[in-house]
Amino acid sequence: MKTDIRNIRREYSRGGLTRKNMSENPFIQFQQWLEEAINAEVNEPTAVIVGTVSEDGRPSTRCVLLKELRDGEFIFYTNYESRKGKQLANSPYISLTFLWHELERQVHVEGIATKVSPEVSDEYFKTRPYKSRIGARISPQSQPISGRMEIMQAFLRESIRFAGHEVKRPENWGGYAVTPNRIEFWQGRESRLHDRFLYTLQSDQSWKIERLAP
C-alpha cells in the first residue's frame, strides 16, 4: 500500500460517560442511545455485527439489521440455512456489536440466540417490501451459485408465480431473539482514555455495573 495506515487516527471528543448518567437497566440505556443515533441521522443506525462460532470453534462475523427490541431481547431476521443459521443451530452463543461512528460510540452484546415463534416471523415478514419477500424465498443464502443470472432468473420465476397473491414466508427464514448476559457501552474519549461501562447479568436477574479500563 502507498498509504501508511499506521498514522490514520483521530481524537474522540464528542462526549463522555459517568456512572450517575447510566441507567440501572441496560435496555433502557440502549434504547436511549439507539434513539440518539437515529435522531442524529447516523449511517445505518440499526446495523449490527453478528458474531457466531463454527463447530470447530472458529469465530465468524457479518452485518445484519436489528429489527426489534422486545421484552429484553434483540431481534434480527435471516435465512436459517445460511452459514450463521447453521452455526447458531450448533451453538446458540452469539455476540452483537453496534458501531455509531458519528457519535463515537459502540455497544457490545453477548448472549444466547433462540428462534422466535413462527407467528412473530410471519408478522414481520408481511411488513417487508415485496421484492425482499421474493428474495427471501429464492435465495439459497451462503451457498455457491453459478452466477448472478441464476439468482435473477429464480427471482423472476418466483415473482411471476406470486403475482397478485400474498408472498408467504418460507419455513427456512425467520427471526432470532438474542437474550443478553453481558452488555458494554463504549464512548470514545481524548488520548484513547475511553469510557466503558459493563452490565453483567446476575443470578437474581439484576445487572451489575462496572467501569472498565480503556
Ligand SMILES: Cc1cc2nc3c(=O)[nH]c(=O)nc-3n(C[C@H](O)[C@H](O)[C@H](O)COP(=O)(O)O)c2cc1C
Given for the second form:
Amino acid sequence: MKTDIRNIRREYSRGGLTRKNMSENPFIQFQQWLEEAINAEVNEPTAVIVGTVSEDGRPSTRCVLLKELRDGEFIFYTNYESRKGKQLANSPYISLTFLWHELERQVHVEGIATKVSPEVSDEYFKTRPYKSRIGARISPQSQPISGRMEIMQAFLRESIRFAGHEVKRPENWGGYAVTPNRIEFWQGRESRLHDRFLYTLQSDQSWKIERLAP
Ligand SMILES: Cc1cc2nc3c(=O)[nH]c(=O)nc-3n(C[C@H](O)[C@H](O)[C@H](O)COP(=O)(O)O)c2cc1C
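Can I have the other form now, the form predicted in complex with this ligand, not the form predicted on its own?
Complete assembly follows, chain above in first position.
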C-alpha cells in the first residue's frame, strides 16, 4: 500500500527566536547553533547542501561536509575537477543549506566561493584517514567509470605505490572558502508560523538584521 504523503506532517515546537537573543554577528550565531547541533547529537551535524550554478545558468546541488569556520568563512573540501568544481570555476556564486531536523532548525548561506591556499588544503589533507587520502588521489570525481572494479583497482594500485610513504594531496583536490553576504536562521514554530532572521552584509561591512515572514 502506498503511503499518502500529504498526511505526513508534524508541529514544530522546540523553541522560538527573538531579535534580542540573536547575536549581532551571524558567525557567532552560526557557531552557537552548530555547537548546539553537535551537542544534541543530530545526524551528520556538519552536512550541508551546496548549491552552485551550471554553465548554462541552472541550479546544481549536492551534500558535502563543512570542515572549518575560519575568519568568517565556511570551508569544505572536494575535487576541483568535479562537476561542482568546474561550475565554481565558471561562476563563484554559491549557497549552503544546513538542516538540523532534530532541532527544527535550518541555516541558509549565500556568498562567493574561492579556493583556499594550497597550504590550508595540505594542512587539512594530512588530518584525513589514510584510505580517504588514497581515495582522493584516484577518484576522477563526477566522471563516468566502467564499473566499481575500475575504482577498486586504482585504489589498490595507489595504496601499494604509497605503502610506507606520506600520501601527498593531489593538486586537483582542495578546499573552497565561502565568504557570505547573506545568512538566514530559521526555527520551526507552531502552525507553520516559523521564526526567520536574515543577516545581510552592508557596504560598511556591518550586518543588517531583519525578521522575515514565515
Ligand atoms: C553526507 C554526505 C557528505 C558528503 N561529503 C562530501 C565532501 O565533503 N566532499 C565531496 O566532494 N563530496 C561529498 N559528498 C559527495 C557529494 O554529495 C557529491 O556526490 C560529490 O561531491 C560529487 O558532486 P558533483 O558531481 O556535483 O561535483 C558527500 C555526500 C554525502 C551524502
